[in-house]
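Given next, in structure tokens, is a single chain: the form predicted on its own.
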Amino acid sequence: MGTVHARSLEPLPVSGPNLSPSVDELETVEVEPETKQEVLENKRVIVQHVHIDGISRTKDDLLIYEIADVFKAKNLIEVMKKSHEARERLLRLGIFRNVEVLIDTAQGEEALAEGLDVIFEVKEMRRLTGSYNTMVGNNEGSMVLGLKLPNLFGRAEKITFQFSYGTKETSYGLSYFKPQPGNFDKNFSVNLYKVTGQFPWSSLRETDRGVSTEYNFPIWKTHHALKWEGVWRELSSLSRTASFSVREESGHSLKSSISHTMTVDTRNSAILPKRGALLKINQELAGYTGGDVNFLKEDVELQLNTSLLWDSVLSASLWGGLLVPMGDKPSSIADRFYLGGPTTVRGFSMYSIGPQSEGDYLGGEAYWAGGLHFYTPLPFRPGQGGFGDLFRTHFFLNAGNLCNLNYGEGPNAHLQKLAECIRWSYGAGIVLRLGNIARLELNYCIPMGVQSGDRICDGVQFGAGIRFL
């Protein structure tokens, strides 16, 4: 699956008049594959046609943008490189179950000496599949059921519904994505979703009904996403221990807002990259668009790579927010930040730094953490080459806060109180990637700097996700 298949343009003859040739005709021979390679590949070619065979429900139109490229090839190698980088586009779109790629000399009246004929064999995928797989989240993990109607309407168009079954959350949700004919990076879509979360940290469930509308599209090296949503929100009790505080922000709300992310990415790997940065930055309005709940949100998130010696990696992280209530409430614990746990400061339980009330965290409005990582092969590198690679040792140092502000005191208060009592850890274990998808942790955490309410896992912690400090 997935070869380039090209047949010899000129074949070589095989027979010749002289069977047993002088040492000068053997040095001649020896030179002459080198000389026939270089030929083919400087050799001026012309792609007359590209056919593409298997197609049903595809529209012509979405094709000829994505293979326009292998015309403009002017020798075999660009034709190979053209046609395996159309082959790439072809099952991007996520319409093919598989593509197979031929080149051949081209055929028929018109037929050049120099012309050549690319076909793509295609396999196009059922109008209505299912899957059933398994997710990892942050610290948690669900069971997801899926049914998809691939190529609506012969465009790359689907639509999709989704339901997960997790031990933290619950889901279901109805979306429809289009992409832009020639540019897959430019997509919309919509949404319609109901999830039902459970937040024991904070005493907390929180169920969200909702609909959204993202536009995606990038600039230069950027992508960027724009994003409405509509959500009415049911916050309640977990538990009949649950503080006050929490019980006084149960009810219902309804938010709308408006949101946009730029984020640029030059990382290898999104899971365990061993060289490139990531920059994330993401912006908030709600209130302007109706509902009820009124703040402006910030968050930015920076990470640095480097590869060094003896294939070890050197990793720094950068994350940051401020929520900026607006109008006369305050804000509400669904919206606010959380920090601590096996994927941020490690050392600390599942989100328990920062303010609390009678063992509730309750989140808050500004919050900064940073972590510096030292990523090596295991010890003596055993399964090199297999299974072993995909284990790293991990030495890691992490440090962070998260506070409430008064916004009355001014900036450089602000500052302040996020420079006081900064929890940080150390410590050392393993990671294990899961593929692309999540990875898993296994570290001895050493917390340093705790205060008062904080909850602490000193020792062995165990994590898993897709996103890490």
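We call the rigid core whatever largest set of C-alpha positions still superposes within 1.5 Å between the two forms. It should be emphasised that the depicted structure is a prediction, and the values quoted were computed from it without experimental measurement. Numbering follows the first chain given and starts at 1. What changes on going to the form predicted together with its partner chain:
- Relative to the superposed rigid core, the position of the CA of Leu145 differs between these two forms by 2 Å or more.
- Relative to the superposed rigid core, Ser131 undergoes a CA displacement of at least 2 Å between these two forms.
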Given for the second form:
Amino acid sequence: MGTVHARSLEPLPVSGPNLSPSVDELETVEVEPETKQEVLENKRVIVQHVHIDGISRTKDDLLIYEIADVFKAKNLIEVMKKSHEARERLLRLGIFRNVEVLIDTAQGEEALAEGLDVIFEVKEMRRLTGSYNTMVGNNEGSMVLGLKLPNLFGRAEKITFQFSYGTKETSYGLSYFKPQPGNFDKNFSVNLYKVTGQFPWSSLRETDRGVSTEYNFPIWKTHHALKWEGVWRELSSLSRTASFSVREESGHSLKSSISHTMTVDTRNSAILPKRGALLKINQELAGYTGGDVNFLKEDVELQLNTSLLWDSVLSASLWGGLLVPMGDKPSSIADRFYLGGPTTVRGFSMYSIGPQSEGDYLGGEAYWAGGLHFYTPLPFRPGQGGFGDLFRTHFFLNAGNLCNLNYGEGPNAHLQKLAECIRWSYGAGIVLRLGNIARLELNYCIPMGVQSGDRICDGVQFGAGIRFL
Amino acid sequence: MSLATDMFVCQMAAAEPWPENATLYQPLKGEQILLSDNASCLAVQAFLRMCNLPVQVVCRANAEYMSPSGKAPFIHVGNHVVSELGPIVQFAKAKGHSLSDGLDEIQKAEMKAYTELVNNMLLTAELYVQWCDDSTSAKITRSRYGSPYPWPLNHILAYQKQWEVRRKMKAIGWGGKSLKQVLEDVDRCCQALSQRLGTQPYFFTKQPTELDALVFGHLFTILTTQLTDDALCEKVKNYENLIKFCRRIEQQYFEEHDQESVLSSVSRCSRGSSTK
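Output block for the form predicted together with its partner chain, input the form predicted on its own:
What follows is the whole complex; the chain from before opens it.
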């Protein structure tokens, strides 16, 4: 009997050499001597059994949802496609180390002539996996310990724990994740964390200890996330020379906020996409569920990409945000927006645009930023097909503004304030893509529209990050 | 502060005269401030009034965290932020205002010794009574300390501070002391101060010095603060001359200003009247 191992969806030759003779054998007596070339696309098959071998602690009801579609296949090509999709879904659960697919003709007593069995051979992940790294960064070394418990109770629940012990700061995070069986996109997670950050542009040190619960769900083509977060924030000055405005913000505060994010992402990749668009709208309301911080925050991110001739891509992006303090307390420096740097408006120093006091940047309650990029492959395409494909050259134009609005005035006054004193910059550089998560940039920037108080970084600027304007 | 930064700050300070808008920051007067902080704040205020330096008092819930040394009070003068009485005295001296210039070397050494006595005995005893005595801590101190913050932050911060203070007490050897022993220490300290003061109006000569400001701050606060019991207050009340000393300074430096403001408003109405 012929067997077909389907590991990835590769185009099969139309005439399947293995299968036709066996099918021919089952036909009635008169068999024509020459081998008939069967057209597999038209060959009707029925998937009779789907087995999953190698399960020990995963519960059946979880897996039934992922493989249900395989039964609907009508011909062999569809069987292969649906099995491939089911394999992807099983891998997405994050509980199997690898999944192999076996398509065989049906065995057993009730086997039909055109029956097929599909067998998934899976290897479950171990109950506990750990990782240990050392990291060296801005004058600080740290040791990072990670622990993961996948598939805790058999339905793809996951607990992860990360602990980072450094020469300056210590931080940790514990997270519990549970997807809905049958609907992996609907999931919820609970996180516990302590994070410390040092922000030299504001001479500020911030320690956040918090707990958050998040519920993700898709609605049609959009993805939504609802989150409640409770954070105990501790702010302090980073040095004795911090400005008094920053010193006044030192102390403790408790933020309890509910936020909602809607994302529509049709790009083909998160880093250096060739086509598609991204729209992300985020609202956060703090204060009505406890705590002593009251505000309403809106954040919008829009990105459009289109391919042009010769592998070049034109990309336009627009970001904006608004923070409205509710109640009589002014906004806290930890909630405001910051602008400038190699990941936003290039040509300016990190977060060094906007309101400042004695050299410390205080952030602003409203901002907008826009970017226009033209990406091309490296000139003369060195290393094409391999390493060279990770690089791109880009020409960019960035603009933005960050300020505090006087909420008593009308929207016209607000728009006017945001439109005056626009900072902008242009330049060119090289972009390196790191996996599917991050990118590095080396640019030559020319900043313009510089206001007094801004700090610029004209000339060569290096940037690394996940989210770029 | 290192010696070099000390010198630098003094040089910078000496350059400008005392501005009109100097501000003193302390915790909230009504609900938050504790006995020990109130004593320190009152001492600084008394010192500045004795030097005739104008200062505005601003109450902030996060004054303790704003302070560069982590202790209230602190003053914001021009571009400088200085906290605690010792450095403030140095700072004022750099600007040319000093109360102890007229003292000779022996008296200066004595003043230093008594200052250390007050700081090591009285202040530590105040901290002990506030945080290490369970009934005071539970009924008064913790709820006052956490009052500006929402739940559960008020409890977390109060317990964190209590743990910190108790640890410090253990480190300096006061962990094993009982309340009775601490009150006896307070008694001995008051006895020493009372003996040094004798029948003089102030500790040294006829003019007040920073030591007077410090002693006044602590004793006046102890006499006027309501705790769960009056044991601490009673220890100070045993010494008549100390009570008279506090009243004298209060009348001269604190009520005088209020009286002056009353008089000046009267003078505005009746056009011309001499002030005291």
